[in-house]
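Shown here is one chain on its own, the form predicted on its own, set out as structure tokens.
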Amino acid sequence: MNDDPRLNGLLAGLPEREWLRLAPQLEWVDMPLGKVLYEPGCPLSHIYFLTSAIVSLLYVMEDGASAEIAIVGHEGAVGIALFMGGETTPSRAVVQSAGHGYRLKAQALKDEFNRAESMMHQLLRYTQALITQMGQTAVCNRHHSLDQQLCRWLLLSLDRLPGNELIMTQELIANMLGVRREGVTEAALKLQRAGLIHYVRGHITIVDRRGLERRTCECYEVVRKEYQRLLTAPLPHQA
């Protein structure tokens, strides 16, 4: 059964007139874990509005190593280069948590954007929020401990999920954070011993969200507040 497209925050914020014009052009997309939506340097054919999937934007080095620069869920869209004029991007977009979304052809997006109506303003505000997340991620990776980075990453993912469980191996988390798997194992064990998470066989259950928030650095809150300020349908601050 297809999700309601307006589970996506950007689509939900459109006035009815714009929504009715856009809705027939949206195509439902299944997004299994690991699906690549675009590769570095490849021309983008669609923009993706996520409803239940979570997508990681990764920068990939020449030797194959990677690190996450941002995370996108039902609050936003993947493929902002299309309306920014770049057509391509140096990052890779890969599904981090399986789910669904809707895609819109590049030309249809450009036509809607160029009307200079609500869609344009929503996308520009979303881009500002996304840039904040990218910048804060870079600062966090440089100045904060792996424990804090893992807490930030878990909280950002949790905000985009309906429950408190993530299906994610330590190897995948290591690829996202750009660190060795052993480091993630050690950090996850610390969080588990502190009673904040429970981890077994690729399943991470958040046991104490407030505890994660106290343990993480300021980067999570900076990003959350900016999304709250800029987006019409911001991410919920879950209890």
Second form
There are 2 protein chains.
Amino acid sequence: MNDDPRLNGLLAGLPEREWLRLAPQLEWVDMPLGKVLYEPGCPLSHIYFLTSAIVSLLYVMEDGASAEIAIVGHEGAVGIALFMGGETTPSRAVVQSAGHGYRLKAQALKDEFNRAESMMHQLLRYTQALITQMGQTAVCNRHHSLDQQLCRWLLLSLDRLPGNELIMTQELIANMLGVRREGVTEAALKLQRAGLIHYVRGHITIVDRRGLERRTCECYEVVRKEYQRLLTAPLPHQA
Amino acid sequence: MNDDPRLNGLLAGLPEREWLRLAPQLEWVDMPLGKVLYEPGCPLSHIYFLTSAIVSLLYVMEDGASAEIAIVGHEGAVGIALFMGGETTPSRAVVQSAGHGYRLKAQALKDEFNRAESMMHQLLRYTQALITQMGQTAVCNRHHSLDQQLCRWLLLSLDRLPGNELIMTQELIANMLGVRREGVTEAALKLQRAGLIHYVRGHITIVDRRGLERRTCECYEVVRKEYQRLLTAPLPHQA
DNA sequence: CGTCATCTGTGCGCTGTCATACATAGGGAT
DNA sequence: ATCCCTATGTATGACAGCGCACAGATGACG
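The form predicted in complex with a further copy of the same chain is what I need now, so please give it after the form predicted on its own.
What follows is the whole complex; the chain from before opens it.
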């Protein structure tokens, strides 16, 4: 019942020769909501290529406050520290939307990395896209309103999911954005009253995608374009 | 009158064999205050290994508002998009503290990258450190006070400079932090009254470094430790 | 020596977000 | 059907940072 590994953009982008070498080493993994793929400072055992799940990269402060610094979906991989050489990161990876993925043992990736060409360039390019997202998140945190950031977040998530529905409570979104739950309630209410979204107890339906795009800040577009530019295999769910 | 290229941590960390191959291709460059190394979307012609300058990576919004997402000093390099494979980035690199560095032609780097081992791992590790700084910046923007962020910024800058003086107006700092100049004035006043720093028209002297460390948020320490951990060649100017 | 641009200090009202507290409502479990 | 947990809506006061306006102070330069 496993889904196709090549739903993952990075794997799909590999030339046949490299793909055949890699495929037998991929392990299918279930990713239920809330599953933690790695904790800050823990050596990574695998790199995860997502097919249907969404994973949030979170920075958690000492006082427990947290902020999402990037979203990863089927366009990318979780655990880039593995090939970056640092072994660990100060971030935490949590499944934000249940689904599946494939993982590759740390050693296998390193072997691959030392001889392969496409795989490496593929991953490096993806890394740059991820970096762009992180930077844009930082700027967005500084300059844009919660309303705009919520739109950005909804759109970025939607781009990584099939359909037009998100399973996500306002409490969780608040965690992702690093704001209060009440703030998200207010912002979401505005969007609902404007007829852009509809939600009930953790089920958010995007009614008017264009409307969201008009309300969000430039950050969404910057990130989207950069992903498109850098990743040869385009995001299937993207408009 | 050129300074030693191996003041740069990445170059210093290379094994002799690779260093000898690379050295003749390095070009010494002057980096006056305000010099722009690259603009968003412009293909990079060189990678810059800094020896004595400090460069800010800025994200500039459509309305002109900007925020620094990372600081680069003699521990690193500017233009990582070159080897990441994306060719360009949405960020802007501006010299924040005048000094010098060495640059390497894009093609030379790529040639190097394709056959070299240490150089690549060196750069990848550095990239991860940079990523950490970006992420931490994003979280800091979200959760910490301007007072704390100013301390963080001063410390991060100081770690990349000799001595204990910064040449930097409050206006410029405000630009880096993405806040109002007046806000920086107020925060700086507090620090001066507490006897931690002393400043006059663009000259900031750090009087009590420990005091700043006590006032700043955890973000500074996280970034510092991660740089230390990832970069085998330690930062010379660091405490 | 005087002028002027630049840098720093201060006040004021405004807005967005926070902290806290509490009210309502959907929907699953029994 | 009932209960209860979880999700969502609302109010209130506090406060940080913003935008704007302007004053003083320093130092470069003619």
